[in-house]
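A lone chain, given as structure tokens: the form predicted alone.
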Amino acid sequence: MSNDNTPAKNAIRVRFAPSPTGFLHIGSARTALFNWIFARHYGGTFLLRIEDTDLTRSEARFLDEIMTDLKWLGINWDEEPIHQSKRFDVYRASAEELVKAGRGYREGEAYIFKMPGARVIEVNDMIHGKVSFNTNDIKDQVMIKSDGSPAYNFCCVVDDAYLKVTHIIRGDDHLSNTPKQILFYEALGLKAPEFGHMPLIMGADGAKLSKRHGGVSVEEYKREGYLPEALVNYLLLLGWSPGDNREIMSLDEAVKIFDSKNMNSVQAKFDLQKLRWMNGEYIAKKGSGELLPLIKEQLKVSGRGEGVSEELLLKLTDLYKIRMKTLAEFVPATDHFFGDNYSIDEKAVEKHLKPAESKAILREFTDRIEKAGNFSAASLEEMCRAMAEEKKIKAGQIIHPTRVAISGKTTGAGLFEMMEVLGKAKVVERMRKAAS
């Protein structure tokens, strides 16, 4: 951040506005995330006003999602939120009082704001510095629209006054509506609050962010299988510089080690990959038991969570966490474990048991294996490779057939892990088939 003035301690009051006509957005979700660290930093007040009044295409079923989702990335908010479609006749009262102190007029039913004319309205914004507007360039603001709902920059203002919000944080697509709004502020009588406005986020060919680029909503990661944590990880770093190239932080320390003059001015681009990696960093620091309930959903989705013993789930969590990316990759990288009618790459198929040798290999092992009294995963490496080193091949021909054999992939956990988790007898009925 450009300005220097640190907010004094206990006065902080900041506001996320969401507007319930559409799930979260990720923009949006960034933006919550930096006024609530902001908030928390500096010990003040974080609020939620619900900017509701477009009454046609308001749903509770979005209002229910973003709170939901809210929670789910550990933004909490302080007081009761308040609503904006309860709030019109306040905003016309305000309206009235501006058009009797001349300050505007009527047009029919809607109330209008005179825009004075050649002014400069400086903003020190807190993360661009001083942006500058003239008014000549700005045309009279509707306040109270014909159908009775306000304009959105008026009504703004008449409820971040009541809130008593000090500091504004939002988008960049926000910046031209400042000095309209700083404009009713003053014919209001009342103090603007201090503004920032962060870059909006792009995709990482510098387009807007679309689907094209990856999910859109914070429902569409947490259905895909991120973790929340990971989520506001990487939102931070997509405003936010901690320093020292750190890259991975709680929440809790990101709460502490902020400051907001390290805020971002430039375009963040949104990396799909960067995300999936972080992710996969805190799928693999997480414990099985922790994993176990989300693993669970996974296979409820997929209907393959038909009973599963928690005791198979433990060892596949542990086997599989740290080679996913995400959890939604869980249930087709382990389908082969839950019953005969799993997914087959026929390519590996061709590849690896189509040829006579492959086959004959298979056979071999499978006969060494089914005549083993120890089936734990040491003792069938142990087999394969004596079996190697016996018949002068390399160990790649072993375990190449005998993993597309057992669960029809070229790639998973460790074979012999795999092979002591599905059991003896599977593993045999399996291979023998695949060799016959």
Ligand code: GLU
Given for the second form:
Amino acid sequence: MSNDNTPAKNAIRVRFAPSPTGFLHIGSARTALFNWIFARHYGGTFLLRIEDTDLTRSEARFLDEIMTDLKWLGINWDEEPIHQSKRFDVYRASAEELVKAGRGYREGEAYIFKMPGARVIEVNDMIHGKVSFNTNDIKDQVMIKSDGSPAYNFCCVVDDAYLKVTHIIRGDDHLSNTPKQILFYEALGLKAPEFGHMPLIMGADGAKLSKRHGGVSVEEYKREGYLPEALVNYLLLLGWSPGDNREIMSLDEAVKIFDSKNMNSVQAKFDLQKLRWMNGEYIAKKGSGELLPLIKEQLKVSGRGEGVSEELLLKLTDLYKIRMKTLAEFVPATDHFFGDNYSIDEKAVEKHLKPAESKAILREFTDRIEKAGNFSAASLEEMCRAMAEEKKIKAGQIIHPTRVAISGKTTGAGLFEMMEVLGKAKVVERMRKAAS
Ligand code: GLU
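Could you present the same protein in the form predicted in complex with the named molecule, rather than the form predicted alone shown above?
The complete assembly is shown below, putting the previous chain first.
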């Protein structure tokens, strides 16, 4: 950030002001996150304000989901949220006051603010530095619409003043609103807070973030099996550079080392591959027991895993957590452990199971493992190596067909671990079937 107007500790009050007309957008989540970190870093207060002035488009289910998603991300608020829909009288009274003072006029039921001419309004933005606007370029501003609902710029100022907000961090899309808001503060005899506008998040192709870049709402990422720690960590990097090339960082650490001066003033590019990579790192590091409820949820959604034991799920989580970028990948990767109705890669079947030579190898390996007393991954591996040596073939010539035979896939966990988990009876049955 390019100015240094940080007030004393504890005095900071920031807010996140969502409109519950849709789900929590990734960009809004980033805004909420930075306000929260700013508050926590300086020992201030983080508030939530519900901007539900559009009574027809605001819905309780959106508000519920926004609040659930904020908590899911680890963002908590300090005071009871205020709802703008309950404060229409307050806004009207303020508008009335400005009209009485000659700063505005009525147009039917509406209250309009008269824009003063030829004034330069300077915004000393925390992120962009000085930005100037000329009031000649701004038209008169509606304060209260003819339907009685307040206009955003007006009620935003009334409420930010009421809540004693000291710093407003929000998206660049609001920068052009800021001179209008500054004029409202002035007209109402109030001190304007500090403003910081974060450059918007763009898709990797430079276009506005949209569905085709991977999803725009937090709820979509949650459903796909992203961990909140990973999403938060990634959003952090979309607005701030910790400075020492650090990428993986917890929210607690971020709060500690946050420095508003390092907030990015250039547009952030949303890179889904990077987010996937980061999510994979977080999944791999998590204890399988902690992942278990999330894995169960994925199974439930997919309609699989009915009656599957917790023990099996834990084993599979152990085996697969280092191989997943999202938890949604768990079910398709492990479907062969939940009954015989699993997906089969036909190309792999063609390549690894069709040749007569593969079938013969598979038959022989099946005979050997069927006779063996021990079905542990280690002894299966030993049997495979021994057979390869004896037959003067590569271990891969046994491993590839066996893998396709028992899982229908060419990728997955280690073959011998997979065999051990599936158990002798199932493995032999599938291998015989594939070799026939
Ligand atoms: N409800 C507005 C939005 O979601 C809030 C903007 C602001 O922070 O002032 O864009």
